[in-house]
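Only one chain is included here, represented as structure tokens and corresponding to the form predicted on its own.
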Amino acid sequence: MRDNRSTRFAFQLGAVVLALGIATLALLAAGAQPIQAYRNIILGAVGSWDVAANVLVSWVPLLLATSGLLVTFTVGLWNIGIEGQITLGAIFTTWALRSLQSSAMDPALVIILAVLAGMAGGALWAMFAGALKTFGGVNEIFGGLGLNFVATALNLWLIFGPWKRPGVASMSGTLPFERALWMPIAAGSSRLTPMTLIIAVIAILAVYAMIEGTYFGLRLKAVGKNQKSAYILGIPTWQHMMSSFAICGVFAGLAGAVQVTSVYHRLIPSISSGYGYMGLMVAMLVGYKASIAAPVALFFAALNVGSIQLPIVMKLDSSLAGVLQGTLVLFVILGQGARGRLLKKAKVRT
């Protein structure tokens, strides 16, 4: 057996169809048509100009938390408080939103401001589940997760507190801020904005030439190689590590600041909306390797959108998206590990 890319696709072709039967197997157990769900889920995803752009809105954000999880992963970690990193840059961009709406500032600047802000905030929280990891030898997986938990109660703390609407504190989140402080609207949309597409593409563009093309990202590499052997070849590793954690909140911080200056228009509970979490998923999908990551995030957040369609149509839950994209991302990586073994046995034979 060879490892060229013949075999390659071969896995990954059999790790999609596998995904799809399991998805079909579910649909048939909770007697619905398979046919006609993915239908459905196709025609939510480009069945109009205004549903294709809610994809971009959903893939914007995605593709940034993406980014960010790439650096991590390149350096072997694990930067599941990735969700409340987007959180904390919601927050901070909310923050500067609010500080400067009655200034004399021209409304782009304070955009740009509390875009700033919101990526400091990211890079803020991250650098706490970096300290942690580095200084205290706490797991980044379970400082992530409690550092996740903070940032949540945080975020529900000033909605329902010092920044709750008027009179009430709803559900809703805090007052929407007014027209000039949102990013410019494309026409014939409600919520896409051009300037947020360009972002993610910069974003995912910048993260493949500093992993690939630098000796910065050389570095990060051999780290998450073997910190060992990069630390006895002069590579000062916690350095590293911590900013591979600050690079990666910044991408978050971003993606926080997106979600209030272009999507929301306000702080919400749920201001994140999982896009951390599904960004794991899509970095593991892709085998951490950034070249991709664009139209695979692109796919994520079409089935996100798409499997809105089915609590509309055929009354099941829309959860058939989050099965799907699970199962596939399972077997992928199943798929790698199977590949992986047949290889060595491969080489034992030769």
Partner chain sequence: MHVELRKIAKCFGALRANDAITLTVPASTILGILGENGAGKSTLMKIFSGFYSPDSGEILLDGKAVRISSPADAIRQGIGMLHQDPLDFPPLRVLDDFILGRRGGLIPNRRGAAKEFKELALRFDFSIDPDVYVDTLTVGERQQLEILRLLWLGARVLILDEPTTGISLPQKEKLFATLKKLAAEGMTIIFVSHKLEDVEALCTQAAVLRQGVLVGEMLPPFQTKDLIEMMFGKEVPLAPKLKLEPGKSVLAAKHIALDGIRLQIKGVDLEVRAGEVIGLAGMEGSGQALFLGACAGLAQPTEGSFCLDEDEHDMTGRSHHDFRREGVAYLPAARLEQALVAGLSLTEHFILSEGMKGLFIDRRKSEELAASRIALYNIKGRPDSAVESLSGGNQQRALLALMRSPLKLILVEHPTRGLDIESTIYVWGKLKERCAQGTAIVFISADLDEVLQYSDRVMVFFAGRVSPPLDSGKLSVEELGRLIGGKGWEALQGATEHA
Contents of the next structure:
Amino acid sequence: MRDNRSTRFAFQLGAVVLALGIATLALLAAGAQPIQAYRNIILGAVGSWDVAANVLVSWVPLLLATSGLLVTFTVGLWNIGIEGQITLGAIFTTWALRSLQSSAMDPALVIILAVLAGMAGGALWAMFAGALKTFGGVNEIFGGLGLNFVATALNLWLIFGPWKRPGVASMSGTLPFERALWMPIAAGSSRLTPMTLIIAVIAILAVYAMIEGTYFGLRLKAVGKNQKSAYILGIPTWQHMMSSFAICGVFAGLAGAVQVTSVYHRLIPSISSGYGYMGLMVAMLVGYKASIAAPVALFFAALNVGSIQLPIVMKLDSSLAGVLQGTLVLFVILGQGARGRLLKKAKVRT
Amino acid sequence: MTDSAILISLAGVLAAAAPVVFAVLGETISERAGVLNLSMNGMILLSAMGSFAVALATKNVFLGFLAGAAIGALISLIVAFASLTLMQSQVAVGFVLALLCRDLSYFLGNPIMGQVAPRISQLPIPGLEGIPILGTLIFRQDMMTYLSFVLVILAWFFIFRTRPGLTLRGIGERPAAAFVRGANVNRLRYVYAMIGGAIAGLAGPIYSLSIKAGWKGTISGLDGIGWIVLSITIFGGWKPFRAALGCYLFAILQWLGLVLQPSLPSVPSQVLQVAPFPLMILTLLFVNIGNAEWVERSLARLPENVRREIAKALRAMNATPPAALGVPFEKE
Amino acid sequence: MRNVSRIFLMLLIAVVVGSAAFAQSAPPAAGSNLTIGLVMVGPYNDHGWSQANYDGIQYVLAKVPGTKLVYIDKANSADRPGTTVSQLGESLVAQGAKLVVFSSDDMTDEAIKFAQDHKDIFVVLTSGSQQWKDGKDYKPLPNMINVMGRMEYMKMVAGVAAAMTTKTGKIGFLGPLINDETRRLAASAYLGAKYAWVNYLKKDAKDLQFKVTWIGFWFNIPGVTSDPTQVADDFFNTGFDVVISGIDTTEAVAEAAKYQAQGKTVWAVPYDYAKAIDEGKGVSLGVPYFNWGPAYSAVVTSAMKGTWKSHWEWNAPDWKNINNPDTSAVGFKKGTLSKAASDGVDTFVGELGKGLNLWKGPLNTQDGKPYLKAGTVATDQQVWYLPQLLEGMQGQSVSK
Amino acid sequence: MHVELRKIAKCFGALRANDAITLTVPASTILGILGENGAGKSTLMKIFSGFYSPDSGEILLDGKAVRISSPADAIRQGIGMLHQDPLDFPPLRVLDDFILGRRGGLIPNRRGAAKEFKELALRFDFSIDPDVYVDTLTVGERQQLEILRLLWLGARVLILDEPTTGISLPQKEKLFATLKKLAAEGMTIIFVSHKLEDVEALCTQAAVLRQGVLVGEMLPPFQTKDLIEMMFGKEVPLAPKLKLEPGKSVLAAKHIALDGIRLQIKGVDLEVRAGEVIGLAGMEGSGQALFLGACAGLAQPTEGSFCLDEDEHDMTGRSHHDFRREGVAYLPAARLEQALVAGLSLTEHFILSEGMKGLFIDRRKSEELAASRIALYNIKGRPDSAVESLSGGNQQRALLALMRSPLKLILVEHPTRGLDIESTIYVWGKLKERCAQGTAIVFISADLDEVLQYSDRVMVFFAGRVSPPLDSGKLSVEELGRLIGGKGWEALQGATEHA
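For comparison with the form predicted on its own, please write out the form predicted in complex with its partner chain.
Next comes the full complex, and the chain you just saw is listed first.
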């Protein structure tokens, strides 16, 4: 067997087929018609302009999270703490909006400041994990996990404590902001905000350009591939690791800010919506390369939104979307390994 | 609160910690062999759901527990296969499985939500339950809580006192040396990953067939336990007694959180609940900080005896992970 | 840059149009057929709040000809990441729903947004107070109705059952998170318990302990909230022999059953779903529950007939028969009660029906400050927006 | 045990690591196997101890042909191997380490094992506490532990790979005494080393390997001169020696003390002048790499100071990047592990090391730069070639090409290791060009000719001992070989104390 584009493609196709197979088995186990289920998911994602718009709404934070993660993956770090970074981004955005909402400032300016605050919040939380890693030697996976929980607790505390709404404080979150403080919604849609789409596209392009086209990106790559050599080549390694954390945090914070200013318009308990973890899955699926992150993230978002039809139409649990995403990533990873093994064997034989 | 009430509460703490003890010890055994199983969170959910379903269908609690162990072993097998045979990142595979198994448990468990299956009950040990203090604390528990006590001792005994346990430590610390001494490193890693998985898998049924009997999908109150388990494993320093201590500390913090609620109104209720995580981070910090380059740099110029003392203090934390954790082994 | 300004222009238009919408009238009559959309916060089969709502709509389907149901459950951002409740409502509209029931107060903001965006759809927001003219959150929306049952009464009944049963004089209340609603329900249970303790059992009010422990959320999230199982255990271990649950999930009943199996005499009171009592045979004293059917039937009928009018309703039980499925908005299903306790409950319900009001001064809040002066009766606002627990109750009043 | 190796051959790709090696070692023999790095000693021993199976040839134990399938199988057949870095378990207790690998019941008889351990230890006069952790032992003690363990497991042949690296003199003496005692009891001992002194002091038979071939055997009394000649072969024709007048001071190392993993060095003084070449000679792991790294800021001295330039610019405690900014280049021996980034192209390496300013990579400019450097340094590769696809010689050329100019000081480990003669001459040509521009060079080499040929002054490292800089013009290959092998140090004036 040779290592070329077609064998790689064959293995990826195999992963997709296997993932579909597992999901189909799960559907059959639940006593459902698989074809009908897939049809409903597809219709639920692209069946109308409205649902397609919902897919885009969900695509934005997912793509932002993925963009950030591509930076940390480039430098060889597993930033599992991204959920907390999104949450902190949302908290900082909410804080800024709350502080400025009654001021005489132009709402557009308030939104911009709030989004910037969110980016700073995400970066701060990421640097925390980064500092634990670079100065304390704490593995970023466990540091990040811990910080995720702390962020969740902080968020809940704010929602039910200092920032509780007048009247009935609830899971619903803090009091929604005035419409003037919402990101502008596209005409004809109830929630699509073109501005965030632009932000997301810029983000992934920026990350792509940064990793593939800048001196900084090249240095990140070098650190990610071989820290020792990178250091000898004159690259300040820990500084680059910290920067990559900070950059990822900025994107994560941006995702949190988008959640607050354009999706929920308030702070809610699970504000990160699992986009961080899903972003990790997307990044793994695309092999940590920015070039195809956008369409894959779109696919994941479409699965998420489309799967809502399952409970409505077929009385099935929509977590099938997660099953499909998970098996897909799992089989791609297993496929990579299998391919590697077969290639090695082939090499030994020749 | 009377003394005995505190004792009864502490007995409750011991019971509440039982599933965590199982999961942490399972993970400890797996990591001792060098296999980091990050899938714990999904694994516990899936085994809780699966064992509940089996117990529901067969009306047999024992089969339910068996199913839980089997699910745990199976998921660990996937992690082991992907990392040991296919040489893929344990972190990546474990993480994917953590999410995948969670969603799978919600999807497959949807039809059996809220149903009532058999559950295990308290089993006071006649004769022993009357012993003052200990009787209340230890001998009026259910079967799995007793087993959790036994498991701690057993795991400690196995790891630190038996020949295979010694080899287990060896393959996690220095697989090359273990190989030279005749250990089939990868096969043992498979075996221990699956044994660890089966033990950790029992945490699921302990929840769904005992202390949080039932399956309620997303509101079962189990999502997140697995991440806590991973934290405690680190806190436990891969030693059964210290790990068990971590589990009890976690359960006590939870309990204190609600006991202190009225008397410490100024402390947000979330503080004690999330306490295990900062604790874990601090543990990691103390353990690892000595290896950090800037610490080494600043220590280098200190007088030798001071350096020795600091090194000794850092060493006293003594919770370094198995040296070959997550590192694949290939004999030359 | 031009795009940006255009977007801001759009925003401006949206805001103008949005505010103009308040002047518009409710949607026209729906006619003889109506598809109802139901959005539930938890699983439809959760044996709790969501299932009570689901059963309520099932009642409508049986009683009101021409109605159909489409529903979505687990409508919360943890279970359905990346979705909003208003978006889920739209999915139901896409399936033909003309009336959408948002069955949780947690959906308030999204329901408002949905109602504003879809003026042709009838919106029911269960347990909200936005259409209450005298409420603090009044936000007039012609296509929205708020529905709620006066659970306070049934919590009082639960309190009576608890007080008549407890041997130790210690009653625990397993609370979710702290807010106005949960405070007033906990306080109601306390008022009922104290009333029975003093008036029926002729005991000193000082000898009654009533303690509230909050877990911090509606259900357990490991690492974030307290564990309700532990809370219940702790109550039972510290001499509290009755635990009244303020959360949907049934940990209190499950733990009471466990302790009973060990030969302890403890009981629990589950919450808000009538059939929850089946889960704890022998340990449940009874369950205060919601019966959403009648109220939902009324609003659905009004939408079909064209008599829809935006309003807020807080429905009282049918005192003639609080368990009448066709007339009573809330009820109390008796479980394992002693003869005396059962009689006490009946007497109490009778007295309430005759006009007994326990929300009557003198009542102090927990910090000792007067809440109601002697002789005054609390207004609906005072009850709905209870600022603290009442004097005599232990436990946190305000979340920190 | 009588051991015979017959025509053992092993290839790794194109490299003939062992070429039909035949050796006979009678019982009670202590055979010293000598050879420089890459001579094939390790491969031969790994075949003998079950790590590798030979491509051809056979192994006879007491006249019987055996197949050794794994290291564990080797010890079952009585062959015990003591690795240079003892293959033990640092986080375990001594007794646990001792027991691990010994077959038996579920629960090991710890008391019995402890008793036997103590008895064995007593026999050889080792004092190791079985209850302490292995990582608190010195390397010498860890070796003792391994020897005891292998004996306990029934080893009748003992292979020792460079056992005297990193152990103290008394420990070495004890080790030798032990080995002699064992040999007297009928044990066969194979002692792999490149230290002449050790072989001469210990062995009853010596064999020399060079480039995979057994070049000679010798019985005592050993002729040092002959052994050296066998080990290092004939002289390589090299470029004529350039003698530059040393310029002003570039680097001053004053009383440097360093704490390595295995050894400490103390009180090293060295002043390097512009245009000067200093060779650091010594067997691998004698402290020279540690010292070179410290000169680059990669290891921190525990005592003493480093100063750059004539104005005594103090750089002690500064990072490698500070040294780098001052014009110090460091070229490690492990090129792919420590100097080049596998997965990146040549162009990308040039971009990185140039430290180009700006945001976006100027592709054209950097490709031009890469193309010109590739041409200038005669690298066989394209600008977009991944560095790992280059041959060793071309990787070394790439490393040279990556150096910036001007430079004050080049620190280089094994500049020509693994290179053919042409590349060797080329590399030194380029380095000498730098000298002519006023750059000083400090290099490590195991090749004595290279050291003598190119250095102005030589420092010899031996197990923590460091000689003062010696004038290379006054040293012969033989003298240097003796010093490296640990002989003739008494005559040196100013050599540092043994640590």
